[in-house]
Amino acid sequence: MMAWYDRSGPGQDVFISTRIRLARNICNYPLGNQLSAGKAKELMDKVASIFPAEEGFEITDMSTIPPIDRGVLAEKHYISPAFAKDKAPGLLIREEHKGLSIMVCEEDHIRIQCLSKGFSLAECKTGAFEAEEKIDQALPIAYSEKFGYLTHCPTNLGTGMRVSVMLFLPALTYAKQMHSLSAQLQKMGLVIRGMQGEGSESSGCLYQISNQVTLGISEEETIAKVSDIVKKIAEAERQLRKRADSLEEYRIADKAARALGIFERAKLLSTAEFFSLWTDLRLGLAYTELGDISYEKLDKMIFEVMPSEMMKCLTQDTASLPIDMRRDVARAIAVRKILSK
């Protein structure tokens, strides 16, 4: 099946993905490390059963899988980078065609998350909550009438939901804008943060802003208000690259036309070099034809040719070489591949 980050989506030429995420927790199980590997298992069993095979749902025992495919799982963005590394009982439970991956015994005892390419608010919207009715409906969630969803971090009181939008803003980014508009985002009460969400750096001008506050507030009072600022920044972003006269178009188009070239040759491919290639190639979309080209190629490139991935496509013929260089060749093999389909 086709997976989430693979398809076209609303607002391509700045929007890459949409993302909501709800925290919950089942009542009369302890929080976090007291949560002991008898009572996670049985938990993991209780919601595990609430989503079945034969309803299209996989089930992935985390602690049956090496470290190299929960990387993988992290750099799609099905599971958080903190549950890639967790050692203790876990289980990932998917819906590829809805974009919905539930994380069972994160955090907080269930995750859920529905991710849909571009901006898609409304679709992320209806598949998370339709998982969350499921589980309610099953099992009784934590909840206080004063605190909203009881969580296991306090930031996350209240609605339990975040709601993250990624986006391409080179224009921004080349015109120094991002600092400022960081702080802006800060004082609304919304973060913006890399590719890879919290702690991670921006890589190819990829941004993630997402809503902080969670509580005293509804949850369609944030969908909208995260609707309403991150369309600002798209149209913010869509004005400058506007600006730009035919001489430094001309320049554009030059950067993307040598990107592609590099693409289509190159034998080593560092992930720095390729995300300012990636940047360049992405960029010039908006100013030239690219043959068959497409913002959905480049965007299943970012998914699909990172560290992780591609320690799993190391080739033999590759094995008297350093391992960093043997996953560059491996990332410059795979970008061809995309490209040629």
Second form
Amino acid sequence: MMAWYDRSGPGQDVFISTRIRLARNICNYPLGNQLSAGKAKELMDKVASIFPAEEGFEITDMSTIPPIDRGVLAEKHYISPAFAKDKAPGLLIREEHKGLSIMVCEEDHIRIQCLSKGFSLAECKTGAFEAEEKIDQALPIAYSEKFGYLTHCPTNLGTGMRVSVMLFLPALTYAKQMHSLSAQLQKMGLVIRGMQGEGSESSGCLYQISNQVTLGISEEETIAKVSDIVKKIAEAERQLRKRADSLEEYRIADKAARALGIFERAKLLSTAEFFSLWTDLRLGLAYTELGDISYEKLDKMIFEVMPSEMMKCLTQDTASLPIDMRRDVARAIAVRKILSK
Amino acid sequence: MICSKCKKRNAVYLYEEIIGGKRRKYALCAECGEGVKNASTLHGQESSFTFPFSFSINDADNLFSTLFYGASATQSTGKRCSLCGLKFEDIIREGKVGCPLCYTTFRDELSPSISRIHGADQHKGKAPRGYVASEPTPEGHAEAEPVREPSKEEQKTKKLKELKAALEEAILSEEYEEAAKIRDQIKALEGEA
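Could you output the structure for the form predicted in complex with its partner chain, given that the previous block was the form predicted on its own?
The complete assembly is shown below, putting the previous chain first.
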């Protein structure tokens, strides 16, 4: 089965991926630390029975997964980084072809998320709400007329829905527009973050834009608002890219070609260097042909050459080297492998 | 000016945040100001103190304890949630409720913080399947326990059970015309998708 991130999607020059997440809790079960191991087990069994393996759902008991594999799941966005670190019992339910993953006993009892490549809010909405409906039919979801869906943290009350879109915005970043953009988004109830939160500004010019407010605004309104704003941002990014004159275009194409040269030959690639070269390459692709490099190949990298995954790819011949160096060797190999496919 | 967070020390920082389009200003002392800087935000939202792209999950965990800033333990009446046993001060400390029922138990205490976080205090949008809006009580509290009304599916099952019992009774008492009517009703109900 092809992973959700290993596909193409609409608007790839600017859009990396789209996600809709729903937080739901079940009546009469405590939350967080108040939820006993026995009750958690009961809840996990109930939710698991809604998504049978015979129907193509893959169910994973998180307590059986070593920390490194949890890290890999987080790097590929199947689970939240918090769920990867959490030592309490938890369950992951996945349906790969729909990009659906459901975390049970995360911060909330149930976190449903639907991921898709490029900019495809409608697809994510359908996937997430289909799964939600199955749960709604089987279990009593905690809800109040006033506060909407009741969540562990009050910041998710109301729709319990977070819509996020990951964008690649090198032109806006280089034009130093991100700070003012961030301030404007805040005023509109939206928030912008680096990829997976761990990123700095230099991490691949990747940004996640999502709604901040979940109470007093309906699902449709939230989706329309995020959609409208990210489309405007994408347009601004494209306009800015078009403003490059022929001289600048030549420089961008040169940078991309050099980045490709390093990707093809490097023995060591740190995360920071990887992202810097990756950005040059991805931006270059908007201006020039680069052999058989595609957005799909490049985007696959940001999910497959991250630290946890690399820890699983250490080679024997580097056993005498320090661990971070071994990881950089593994990354150089992994990048080449994706390029050559 | 006294710090609006600890209400003890003199304020030295002016902190500004915009949530849901609403701008709010707070005067903070050196200590609380540093705390907010380190936690990225005052209420779990990005703030003008921070560089917006340096968000990290670890920070997020800590900063929620400041969510109910402004709510003080003096509001406590010793009341406990009947499901999870938490008191209001526990919720302030954790920044999170202990169970869905806490929102009913501590509704009045939580409402101001929730309005501040979202810039709204009334849900708009989807409700669970079969959720029936409850009638407002004389006190104006429309809130029912966060336990749903029976869903359409559940109502249907109940109705079917009643009809089948009536059918059995009709057959036993040899009221065949009545039994036929009931059988038609059952068929119609079962036929509903």
